[in-house]
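Only one chain is given next, in structure tokens, and it is the form predicted alone.
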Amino acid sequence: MQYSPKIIYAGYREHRGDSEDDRVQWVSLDIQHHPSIERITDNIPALDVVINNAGYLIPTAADPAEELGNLKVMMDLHLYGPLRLINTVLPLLQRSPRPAIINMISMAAFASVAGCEAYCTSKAALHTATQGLRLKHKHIQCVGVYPGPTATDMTAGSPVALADPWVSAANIVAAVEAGQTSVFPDTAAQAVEALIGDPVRELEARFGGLLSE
């Protein structure tokens, strides 16, 4: 079954995007501000899919106290904010005939990258939380997306090869439509999946039934 959205609610913190698609309705949303999340459903009568796409990378700081502060910022953005948003829109998703939660994580959730340790920690937390969502909400397709380095504002100036975001987006949509719950949308990510994909999925399935055995 294909998703054919009639309305796309696009969250923005400060400035609306420049999309000219008539289906896009811009809604104010600061994922790190509780009242902003609580108000998000005021003008959204129905919802089938929520996508947590906000992301920010703060390079590792030499000072331990500063690094801990950086971790708190990224945990709030990559973990607590998305979970609060999911909790807020959950009643809408529960009324949908085909609900889905899509969390944009990172292939760095599986191993730390030098200079980005706190970022990787926060993404690893979102990975585990997404597994937990699948256990708690079996009627909702809970998807973890694990892209490699991608050409976005966050990676500007990166010396590594960057995936085309439009190609990755198309791969993500196709995978979600096919019912997948773990998506590795580009060449670098697929190399990671070849190493750990099946073992991680098998371990998740085993741990999911651990207490019922």
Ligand SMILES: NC(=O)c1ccc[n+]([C@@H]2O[C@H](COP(=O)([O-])OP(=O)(O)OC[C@H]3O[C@@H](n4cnc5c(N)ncnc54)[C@H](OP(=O)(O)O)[C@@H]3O)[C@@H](O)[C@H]2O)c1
The other form holds:
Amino acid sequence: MQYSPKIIYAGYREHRGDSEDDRVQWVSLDIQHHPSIERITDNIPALDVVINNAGYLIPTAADPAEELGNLKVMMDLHLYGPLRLINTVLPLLQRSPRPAIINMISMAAFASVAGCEAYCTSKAALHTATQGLRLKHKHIQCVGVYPGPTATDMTAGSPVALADPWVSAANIVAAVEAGQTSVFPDTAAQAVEALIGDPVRELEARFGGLLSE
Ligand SMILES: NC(=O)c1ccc[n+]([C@@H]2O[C@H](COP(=O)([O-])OP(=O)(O)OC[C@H]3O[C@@H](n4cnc5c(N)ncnc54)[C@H](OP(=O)(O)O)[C@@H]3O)[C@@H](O)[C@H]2O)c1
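Given the form predicted alone above, produce the structure of the same protein in the form predicted in complex with this ligand.
Now the complete complex, all chains and molecules, led by this one.
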């Protein structure tokens, strides 16, 4: 089934984006700031889909104490903030006829990448949390998206091949509309899925029923 959103609530911190789509309504949201999250539903009467997209990659620091601090920042940004936002909008999603939670994770959730180990740790945490959401909210389509390197501000100057974000976005929408719950939207991500996709899904099904067997 295709989505045709009437309103798109787009979160921003300091500067609103430059979208000319008249369905876009800008809402102030800093995913690392609790009150900002808790206020989010004040002016949102209904919601079908929440997308946790905010992310930031802090490269690995040589100093272990600094590295631990960076991990804490990225856990707030990639794990606790998204879970807090989901909790806040859950009553709205529970009233939706077709609710979905979409978490932008990364193919780096499945194995650590040199130079960004703490980032990978935080994305692995969001991956497992997304599996947990699927167990807890069976009536909600809880989707993990696992992109490979993609041409955005995050990868500016990167020497590796980068996926086109518009193509990836279209692939993500099509996969969500098709009812999928794990999405590998580009060539590099699909190579990861070919390696581990089925075993991960099989383990998720097996572990999900472990304590009820
Ligand atoms: N690009 C890649 O290669 C790649 C690969 C795999 C996964 N991802 C994931 O995809 C998602 C999107 O990343 P991107 O590549 O589009 O990166 P990006 O161009 O750097 O955009 C990141 C966005 O996150 C927002 N953000 C950061 N901290 C925030 C906060 N505390 N509250 C609210 N918004 C915040 C930024 O807002 P401001 O404009 O206010 O700074 C920015 O709009 C991230 O979760 C990233 O980890 C990216």
